[in-house]
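Read the single chain below, which is given as structure tokens and is the form predicted alone.
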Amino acid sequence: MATVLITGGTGLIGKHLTVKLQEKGYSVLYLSRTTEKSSSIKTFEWDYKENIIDIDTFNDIDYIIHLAGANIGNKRWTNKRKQLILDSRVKTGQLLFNKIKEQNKQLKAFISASAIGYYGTITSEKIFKETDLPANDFLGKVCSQWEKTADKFKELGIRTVKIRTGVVLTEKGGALSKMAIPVKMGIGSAIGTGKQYLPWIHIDDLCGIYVKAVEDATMNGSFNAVAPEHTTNKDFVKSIASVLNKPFWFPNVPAFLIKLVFGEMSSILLKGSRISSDLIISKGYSFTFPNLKKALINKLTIMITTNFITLYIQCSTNAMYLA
């Protein structure tokens, strides 16, 4: 079976996703700053800071997925960070596309992430697809870059497709989490006007997007990865609070506190229109979970239980030490 080296594998989405690569039978490899001693997945390493790569990384590979990339919403916008974020998403991709040119690699396709911020951080009526226009905002330039840098592998006769991401709802870690932690208090409430859209896609569904890009050579291009299923702010969260079958009565964050938090960053919160994902579904793509409460009772259930195991488990631990 062919071979996939992932960047940033060592992720959330990278975890998920190699689990299943594996289970179709793909070998799967990492690109990482570091390597773990404890991971099953043989990790070759790189620096693009220092423009160095482990020389044997592109020995015998057929895919690359570029996952790699800082976080955009775990930090304020400072210019620091703001390049960190350019920086980690275009650089390596130029290091990568420079050494599989230097070593004249002939991939059968290289896949790179991207994000919905390609379409800039705005709230309209406007429904967006893939032939439009980058923002000109910062998410909107970042995006822009990344993806210009990805394209550069078709000048080598390089199958390229790029994934435009939304909101990826996990049971651990990502936005989610994060959202249900006021519900799960009692304290839900939609975030400036609630009137912004949140396009979404479950982890699996993102996950069976990137398989089909590997395995379907039709494939070439950008494609938005958000469920069809256009939900808003509001929505969202009173759908949170009715599968924790919690309250949804506290009003609105005003947009002035989430600004006064967050700065730049904010308007990723307090912004944010519909994204059509028509293209990917004319390619054959079917989503497994299309509805927000579907996909909501199936990650909350696993974070509920994940939470009470690991909870049983300290509580047994500090019996034992008790006893």
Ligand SMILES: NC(=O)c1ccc[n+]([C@@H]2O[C@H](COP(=O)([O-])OP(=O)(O)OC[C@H]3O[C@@H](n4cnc5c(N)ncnc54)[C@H](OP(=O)(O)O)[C@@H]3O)[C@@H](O)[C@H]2O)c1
Contents of the next structure:
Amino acid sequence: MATVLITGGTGLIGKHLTVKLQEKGYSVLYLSRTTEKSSSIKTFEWDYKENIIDIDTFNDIDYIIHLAGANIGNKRWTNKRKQLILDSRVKTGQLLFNKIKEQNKQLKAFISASAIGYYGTITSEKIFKETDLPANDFLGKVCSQWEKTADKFKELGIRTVKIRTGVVLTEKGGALSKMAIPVKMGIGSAIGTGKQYLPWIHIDDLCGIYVKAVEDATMNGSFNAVAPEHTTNKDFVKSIASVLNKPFWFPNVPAFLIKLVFGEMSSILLKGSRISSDLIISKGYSFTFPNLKKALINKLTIMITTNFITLYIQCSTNAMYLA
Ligand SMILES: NC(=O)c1ccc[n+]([C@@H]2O[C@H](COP(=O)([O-])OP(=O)(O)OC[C@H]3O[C@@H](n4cnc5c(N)ncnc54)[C@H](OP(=O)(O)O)[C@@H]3O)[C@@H](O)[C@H]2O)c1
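Instead of the form predicted alone shown above, give the structure for the form predicted in complex with the named molecule, please.
Now the complete complex, all chains and molecules, led by this one.
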């Protein structure tokens, strides 16, 4: 079976994708800033700032999935942070390209993460499609340069796919865990006007799309990876409350407060448009979780069960020490 090298494989998406690929019989390797994060997956090291990459990284690989990048949503967007967000995606991609070219390595495909930030952090009634132009704001420029770097692989005759991802729903980490906290406390509410759209995708579907990008040789270019159902921020939080059987009556969190706390990064919380999933569906992808309620029931149930088991283990361990 083929071998897939994942950059940033230690992250939220990478860990899930690793399991999916292994279940399908693929060998998975990681390219990481450190070999200490994963003991079970063979890991090669790189440092894009020093232009260094382990010489053996590309020996036996068939595909590269490029997920690496500094997290967009966990720190304020200072100028330094913005530069890191850009460089950790574009310079890493450029380093991969240089080395693959240098070693004359023929990959079966280069698949890169991208994001729906490509279309801009704006609220509108437009439904964005893959043929739309990139926005001129910070994330629009990051995604555009990220994808242009991926496109260089086409010069080497390598099939290139870019996955423009929406907010990924997982049971651990990511946006859903953060959004569920106030709801669990009974104080969940929409933010800003609540009318901004929140394009999302269940992690299983995102991994399904990545696997399809590996296996479907007719896939080329950019694909939106968002569920077909369009949801506003208000409907999203209301659905979490309904699945968790919690109240939803608190007034919206005012936009000025979100801006005060998150600075420029608040735009990803306060703005959002609809994104079309027609292209990936036309390629034959069938969503397991096309609607939000079903996706939330699945992920929130796992989240609650995991929290309960963790609490149970902690209590049992404490009881053992006290006995
Ligand atoms: N999660 C989402 O909702 C979402 C939505 C849209 C797009 N995406 C994109 O999909 C990709 C994967 O997302 P994710 O949620 O799995 O991200 P993540 O959990 O933040 O993991 C990203 C990985 O990138 C590597 N990394 C982090 N900072 C880096 C830096 N400064 N330089 C080089 N590498 C760095 C790390 O791997 P090592 O420590 O092993 O090097 C990390 O595990 C990202 O590019 C992200 O922008 C994610």
